[in-house]
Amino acid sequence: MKAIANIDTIHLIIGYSILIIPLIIFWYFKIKLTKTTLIAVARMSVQLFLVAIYLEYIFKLNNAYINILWVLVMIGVGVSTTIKRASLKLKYFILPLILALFSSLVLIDAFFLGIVLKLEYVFEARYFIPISGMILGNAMNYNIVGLNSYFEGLVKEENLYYFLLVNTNENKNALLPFIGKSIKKALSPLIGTMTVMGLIALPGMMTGQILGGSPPATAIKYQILIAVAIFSGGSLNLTLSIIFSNLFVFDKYGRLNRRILRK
């Protein structure tokens, strides 16, 4: 098996030149995304290079406490980003979203790293950090879509919620249509992606492993497990986020506190 082709600095810079295509599209159609795109690419590059340097030391040390601390930092960043992009109030939603993300990640990591992969050391840096990161990153995106849909639905159709609450006399039954709609909206794109995975495109993790020299069969097995872990973690995290958030959004009589939802 040949070693993976290295990308030197010159060819990395050349690679950036392909951005001329979307930039020309933005210029031609007068889409104000040029500055945002350039800033995003610059931030991505700097952050990834810094992470690469940092992970070199983390992988060498392979210390459980440092690995856990790194994942906790990722959880904090993920939650704060979710709250900001979902236009929610930090002081009301930071605790429920941290609890939801932490709980779902512990369960999914314990199952896949401990039971499926049978790692003797479940905090092995080269497994624990990347897999946790993929689950967290995707869960964050589904949370943003799901929470936006859920709270927007409650605000727009508040009368429907109270109608269902009065007729069912139970907060859980009154919320079922809103929760179901938000989960469906958030997870439908991932279900669609899994449906065509391998037919239209090779997923990122599988491609990375193949380029790194892993046999395709091994890469496929990991990709299947990661896809299942991401879907399971995302659905669990979103569900727990809604359940825990409801403790702050509604009073003991089931009344919606719109003030909390206004940023």
Given for the second form:
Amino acid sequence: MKAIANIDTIHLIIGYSILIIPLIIFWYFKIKLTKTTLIAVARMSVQLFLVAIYLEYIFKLNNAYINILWVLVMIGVGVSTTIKRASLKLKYFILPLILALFSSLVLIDAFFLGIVLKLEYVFEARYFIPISGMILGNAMNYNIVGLNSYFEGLVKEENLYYFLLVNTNENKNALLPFIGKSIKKALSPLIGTMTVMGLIALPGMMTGQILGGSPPATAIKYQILIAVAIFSGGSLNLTLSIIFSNLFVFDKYGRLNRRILRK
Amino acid sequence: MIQIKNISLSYEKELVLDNISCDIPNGQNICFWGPSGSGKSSLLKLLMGFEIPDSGEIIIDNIRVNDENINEIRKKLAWIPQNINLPVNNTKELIELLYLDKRQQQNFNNYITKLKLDESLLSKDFQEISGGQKQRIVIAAVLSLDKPVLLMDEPTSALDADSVDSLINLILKNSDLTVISASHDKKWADANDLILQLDKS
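Provide the structure of the form predicted in complex with the partner chain, given the form predicted on its own shown above.
Starting with the chain above, the whole complex follows.
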């Protein structure tokens, strides 16, 4: 198989020029997304270039402590972004969400890197960092949707929670409708994506591997495993986030602290 | 016996309940009666531990309502709030939401008959039935939990005159329940054994 064609600077710039299409759409329909989009693209580019430089060194060093530190930084950034975008207050959620994300990642990484891929050295940078990154990134997105739905639902429908708390005798029963709604809302998009994967969409990781020279059969196996890991990691992280957060936002009477949402 | 002893409650320094006391013997009905903002609903919430009093105490069957006993207390209570928006589309989903076991489902069917509801309503989508019918189905479901104390906030708000009569007959006249309600419906209040009148001041 031929090596992947390199992209020189000129062609990278030409590649950026395709953004003119969404920018024209925003301008024509007077949608105020131009500035946000340009900032997002600029941030993405700078971050990815920095990561590329950084990963070069990390891959060369291949040191477990540095790799773990890198993943811990990703967890910290992921959690603070989740809290901000889910409109929650940092002081109530920082600890439970870090605990949830850390526990989920340890379990999913240990399972996939140690048991499924049978790596002798699970902190091998070229597996540990990108796979952890993919699980973290997706888990963050599901948590933003899920936690916002759960806590906003509880605050808005407090009457329902109290109705069930008294009538069903169990705190768990009172929370189940809110938990169910939140998990469904968060995970349904991925279930939908998995349903049509390969038919109407070729996932990025698989495409990247094929472009990088891997045989399609290998790329597909990795893609299946990563999709399963992302789904399992995302659902575990959201569930643990809810369970751990509940310890901080309800008092001994089972009353919800209504000040958990950012205005 | 439910004892409310010298209860005071304030929201952000505004006094809502000032030194309220009353005893409610088991099997008796009491209506908290008064204008909006007089603290009727707050008093119900205090009984369930959803509000904590500034001073005073509530004792239910010799158990003090506090953070250690609250789960035990709530097992004795059934609660029907006003205008609740339940995430269910039909009776089957309501039964699942309240985790009614077989015996309770049998109770539910009995209460449906006693509340003069047509059984054909039970298979209908809640969007197809009136607000009053839906409220009576919810009341039947909560009654079927078979708890000794029933708390209700404005129980007649969505009911027509006939339905109010059948609810009074079923709950206030012909049951062993201790019913504690907050209402500004004169007919309902008068049908209770006891009335606790609350003033805004």
